[in-house]
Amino acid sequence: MTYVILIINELKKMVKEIRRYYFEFITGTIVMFGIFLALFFGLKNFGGNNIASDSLDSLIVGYILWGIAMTSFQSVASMIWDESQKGTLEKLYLSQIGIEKILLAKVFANILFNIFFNIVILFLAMLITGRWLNIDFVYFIWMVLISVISLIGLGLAGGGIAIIHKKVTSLLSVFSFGIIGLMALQVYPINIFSFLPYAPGAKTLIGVIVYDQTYPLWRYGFILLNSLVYLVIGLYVFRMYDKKARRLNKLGVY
């Protein structure tokens, strides 16, 4: 129960911060949908009549599932760098809580909102486009959230390096359009491809929502797996470099 109230807890601060910076968080939101726009319309116009609509309806769809895969990569790394910033990051460290579980509650309600925010933004898009998609909301947010999981254990990585080093903007920006990549890789048939994170669910995502294909229980069970593997793995990153930085005394230092 606890913890469920620290997740609504968090949530609730995300909303005052956004009432708060609303100017910032409205010109990002412009920002983001303006270069969607331009890359659907440039794609749209330089095809001409030659361009498949399922390749437009998956830029629609893997561009909503970038923006939740970035987001939910940079969140524990970027709550790191925020807290050493305003110096309250040792404070953290004193909750009775723990600091992964406070970290895991965080990154947990900044997905809630992120993926609320992009179906939103999907909304718009098809609005806008006039390409109306068949999509079953419960089914893609349960398969976005156990997707995510292993761009979280690859957040906590990144989060474990930020305690030591602090600011780590250009490698998470390297990874964050790095996902770009996995998404575009082929990954079915199973193949070398099919084991890096991500990439499976978002495949399978865009497969059922472009293209109404159907898939069997055990992909959906390979998807959780490959999600939890990269979250332990994501665990034991953090955990070495949160034990690295108490023994340097460096969570106070910016």
Contents of the next structure:
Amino acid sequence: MTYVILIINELKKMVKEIRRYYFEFITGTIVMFGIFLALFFGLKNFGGNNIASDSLDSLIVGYILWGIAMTSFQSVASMIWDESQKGTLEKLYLSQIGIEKILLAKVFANILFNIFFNIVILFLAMLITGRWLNIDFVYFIWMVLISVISLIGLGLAGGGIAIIHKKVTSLLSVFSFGIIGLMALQVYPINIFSFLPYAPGAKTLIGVIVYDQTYPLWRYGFILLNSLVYLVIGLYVFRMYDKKARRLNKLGVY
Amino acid sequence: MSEVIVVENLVKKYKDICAVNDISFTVKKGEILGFLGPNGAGKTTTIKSILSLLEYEGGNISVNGMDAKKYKHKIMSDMGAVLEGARNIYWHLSPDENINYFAGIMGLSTNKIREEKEYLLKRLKLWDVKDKEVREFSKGMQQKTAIAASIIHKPSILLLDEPTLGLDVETKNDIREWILSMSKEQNKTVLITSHDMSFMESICDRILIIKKGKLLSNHSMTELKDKFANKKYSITIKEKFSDSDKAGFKDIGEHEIKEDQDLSVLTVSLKNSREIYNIFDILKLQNKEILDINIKENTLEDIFRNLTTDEAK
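Right, the form predicted on its own is done, so what does the form predicted together with its partner chain look like?
Let's see the whole complex now, leading with the same chain.
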């Protein structure tokens, strides 16, 4: 119940922020969609008739998955950094619920919003490109949620580092664009790249949505395990830096 | 009164600097405890240690009988804090939205806090501006919003770090009245730091004076005034004192004579007011004409200055 209150609380705050700063939200949306259109029509014109329809579908799905992944990772790390910069991070510590649960609920709310936002973008993309994908949205949402858990872990680690070192935008940018690389890796059959975060989930999602593949259950177990390992690592790193921040009085000092 | 906060031998170091050096004190239920000290004395460090926002190297802290380290989350359900320097609230949200948000952070839904929110917004004179963005507010109104957001979960212990810093007189009065009502009417415990001596003197039951991490004094306001009850008498005389006149005051204790044209002002600090008769006797013998007598009681500021200066010596 506590998580529900926390998530609703965060969603309400986000909606209020969007209503108040609608210009920023609209321009952000236009930029994101503009990049997608440039990629899509660029690839189509460059490749001409030789471009396979699967490649265009991969581009649509891949772009949406990248959007969700990047905003999920950044929402965690940037949120912690932002709260620290604003001076409100210490206030979040002053709750009997505990900072980790609060951050996770905030992140989950952010991700829910991002998924919804990206599904709207996906529909717009399909409408403009005329390429309609057959997507099972229940499967899509669950798979995305399971896959991005690994990035939440990395985001927590990044946020922990940000509390101590403050300016970490370069590090966050590298991670954000590194996600494109993760999505491009060949992770099946299982090899060393399969153990990287997000990669197994993204590859599976593209396989199901674009290529109508079906996969054995163990693969989903592997994706969940991969995500949980990174979440545990992220929580451990966050706790380490949180302890250090409380030792050095860095929580409220920017 | 039972003790709700117990701090025992607290030590907090930053590398080689000892910010808090082995201090111990308790705060009783319903008490308003003031924490005084110059900048860097260790006041904020102590408050943050109680709130578990800092890890300390030595000592123990307990809140409501629970170890503050072990039960750092549990104890927060009964504590509210406004921290110094921190924004404490979101500037792009209104007081109403900030209160709702921080109630949510405490696990409370909007429906559960409706009455308390209305009471606080009205009590802190924010009701008419409850839907305006906080960033448009004066510092005083922002501080009052921060206070309301910090106590929406009805804690019985309030920790206020410099709540009056940079505020105008009217807002200070609002906050003073509110703190007093919290303590006297609702029996809430308040631990407060401030540089504003007259503010502290007007609300605190007990005062801790701290300097360079060491506790110099821990007395109730009455004890402090008794202990440092010296009254300062300034007697203006209609002529200058000769050297032999001045020699006559050698036995009256610490005193000061200031001379200006044809006037002299003899200032003497006396613990027992009856001692003034000895000085009158001397002046009578010297046949001096008294033009004016001014009596000043020691304020908290005088006591604070004396204590922190003595320590420096």
